[in-house]
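A single chain, nothing else alongside it, follows as structure tokens in the form predicted on its own.
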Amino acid sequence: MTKFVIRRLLQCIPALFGVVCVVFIMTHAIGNPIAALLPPEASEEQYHQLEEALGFDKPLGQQFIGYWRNALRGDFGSSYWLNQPALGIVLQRLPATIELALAALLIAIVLGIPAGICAAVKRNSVVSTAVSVVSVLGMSMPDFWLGMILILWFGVSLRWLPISGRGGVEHLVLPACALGIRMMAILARLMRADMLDVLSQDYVRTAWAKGLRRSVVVSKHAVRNALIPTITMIGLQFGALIGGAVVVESVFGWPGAGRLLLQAIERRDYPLIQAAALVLAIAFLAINLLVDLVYGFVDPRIRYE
């Protein structure tokens, strides 16, 4: 389990290189934030004075360089909207963000699993049409989109729960039903499909034929091996979860790491959009790591040589 684990936080490494990478060419790519930090009135020589105080009058190589070597110290430099340390300010935000799609990641799993093997031990009933209907839908509406109206609905119209801001449990229902509706639809058709799958094969005929009652013959032989596709799902969609918790952050107004990536964005904040991107790339890779490693608690064949 440790080789595995230490193979595994290895192998993350040329992954970070390559999103550090990325987010440094595309954040430069925008545009010079120069322009966006001074006044329209602003001189030319107060222009070339910020540009050569915050390192860009040098060569972009040299900046690579720089930024890398920063990088490596956990410094990315001062965000320049709001003057406090870029990787302290994602910190902060980033348990607003976890605690959303965690939420979100909850209501999938207590809603998509049981659809999915209901429609699936119910395979052409009633009950099989309306999930795979309901599944649909849920997998052809954004999260905007959807957010949009469900404070529309509930939070204009009914006035039941607040639709901006972060507090109790009534401000966490709407941006966490948005974002993990479309995640709860995929898991109903993914856990349907494969417990289809694993329903036909010789050793549930078998636990069948010895006269199990159905829900040992469900829950012990089918259900624990129709897991592991859906558990591999629901950690490349946690790590959805939180890039799209941008959108939807936005929308509710929601006091996040993607909202505040977004309000970088638009900014031209280059420590802060930097220091997001980073933090958000290893917690989608920690969620991975934490999946493979559920792997061996669903199912005890799977071992970590």
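Numbering follows the first chain given and starts at 1. Keep in mind that this is a model prediction, so the values were computed, not measured. So that the term is clear: the rigid core is the largest set of C-alpha atoms that superpose within 1.5 Å between two forms. Compared with the form predicted in complex with its partner chain:
- With the core held fixed between these two forms, Leu262 has its Cα displaced by under 2 Å.
- Relative to the superposed core, Ser250 undergoes a Cα shift smaller than 2 Å between these two forms.
- Once the rigid core is overlaid between these two forms, Gln49 counts among the residues whose Cα shifts by 2 Å or more.
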Given for the second form:
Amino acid sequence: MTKFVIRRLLQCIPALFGVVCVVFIMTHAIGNPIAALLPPEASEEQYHQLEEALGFDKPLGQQFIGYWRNALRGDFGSSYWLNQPALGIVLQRLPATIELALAALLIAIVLGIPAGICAAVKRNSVVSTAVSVVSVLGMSMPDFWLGMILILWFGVSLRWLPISGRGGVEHLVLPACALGIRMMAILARLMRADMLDVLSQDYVRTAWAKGLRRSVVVSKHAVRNALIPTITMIGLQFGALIGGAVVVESVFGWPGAGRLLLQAIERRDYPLIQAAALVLAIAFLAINLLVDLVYGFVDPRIRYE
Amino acid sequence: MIVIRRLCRSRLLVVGVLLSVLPLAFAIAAPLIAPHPPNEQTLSDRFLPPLSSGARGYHLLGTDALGRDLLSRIIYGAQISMLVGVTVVIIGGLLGTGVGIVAGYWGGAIDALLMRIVDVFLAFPFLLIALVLMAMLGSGLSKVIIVLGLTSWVPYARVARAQVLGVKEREFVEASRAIGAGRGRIIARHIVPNVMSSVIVIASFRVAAAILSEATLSFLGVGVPPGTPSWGGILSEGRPYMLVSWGPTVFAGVMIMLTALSCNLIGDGVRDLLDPRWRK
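Can I have the other form now, the form predicted in complex with its partner chain, not the form predicted on its own?
And the full complex, kicking off with our chain again.
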């Protein structure tokens, strides 16, 4: 087990290296903050001064080495906007994003997986059709739009739930629903398809033939096997959840790292953009690692060798 | 006839095609059917509710914060969504399939390198890359298309590679090689046709993803520039006034959903037709 964790951690290194490089390419090679930071009437001299102060006058290779040296020390410079170390600000906001993403994930799992199982077990029934329709609708709905509709309905018309900010559970419900609906739809669809597949396998027929109870056949024989592709999907979709969090956080005024990234983009705050993009990407890598470890509990056939 | 009859047998495909008629008609015939110019402002007619008349005539869906006819903006918005959906899929599909075929057919170091690049792209939430890139490049329709195209190739590459790995060892490829066919000919005549059905299935789903991504970027203000009528832009412009006037929020959102839904259903239908394993 320890060996597997170490090997899996080592496998993360090339991806991590690539992620840091991609962030550099996006923020240094493609974009140049100097023009955006200065007012339009700034002189040539002021331009060069700022360029020198921020290190953008050096050759790209040198910038890259300096960037890596700082990145390894966790130093992304100070935010132009908040005048504090960029990484510190992002890490401060990260728990809120993780809280929102986990709540969305919980909603998706708790609703999506049972719905998929029901739809497969009661094939060709009203339940099955309803699950299919709801899931294809969920996949087609922009999450930020659903957020706006939830605000209009539950926040403004019915006044049941608060529409912005972070606080107790009641603040979490609407944004988590908006963020989780697509994942729920995807999980329900996948679970249904995998269950249908597993239910037609020989060992399930044997289980029926042995006279086992329906609940045992479904839960012990079918669900555990059908869960494996669904768990892979949860890991893969977590990236979309983090991406989606950027928009949903901004719709609900949720003080997370995603909204911070948007605010940094609006203000052309390059150190903050870099730090936020990198932290969110690393969070995603960590989640995928976690998903790989969870496999072993669900499927004992997977040996950590 | 046989083809059409076969296509009609897939209920999902038929429903998807029927649902796509409205956005397609909007996109193709926008100048003919839009009742008003999409950017014509009438400040005395701000926030008119649906089914009301203003100084410049009737507004079926009402007007927005600048007194522009909402229906006309939504009709023109279809052009952006459809254009982005189709072109992004073409760019991403060609790039990804090419990468996948090269990686799968050549194997070895090239395969390892390309797959590491795929890993890096997978390690990044896709919207995050698109968002940061758009922020760096500045808004614009062509930039949206290029950024979404260049960030959406990964699924095609993975699937094409997996298919090629299976196909290249088959007897007919072996036979072709034995009679002296070159690499280019084998790829064009044997590999590509066998990879295409999987690629088409992914492409049909990715149209919806591209449309949703464009709407998201435009909603966040880094997609299509504010003046251009796009559905994401209409949602974004309507958001501050959502409580005063719900029209832009509801109608633009419904159009995005309807279009994405039709693409997803067509995707399901195409998959059922091309990949019999999914026919359940």
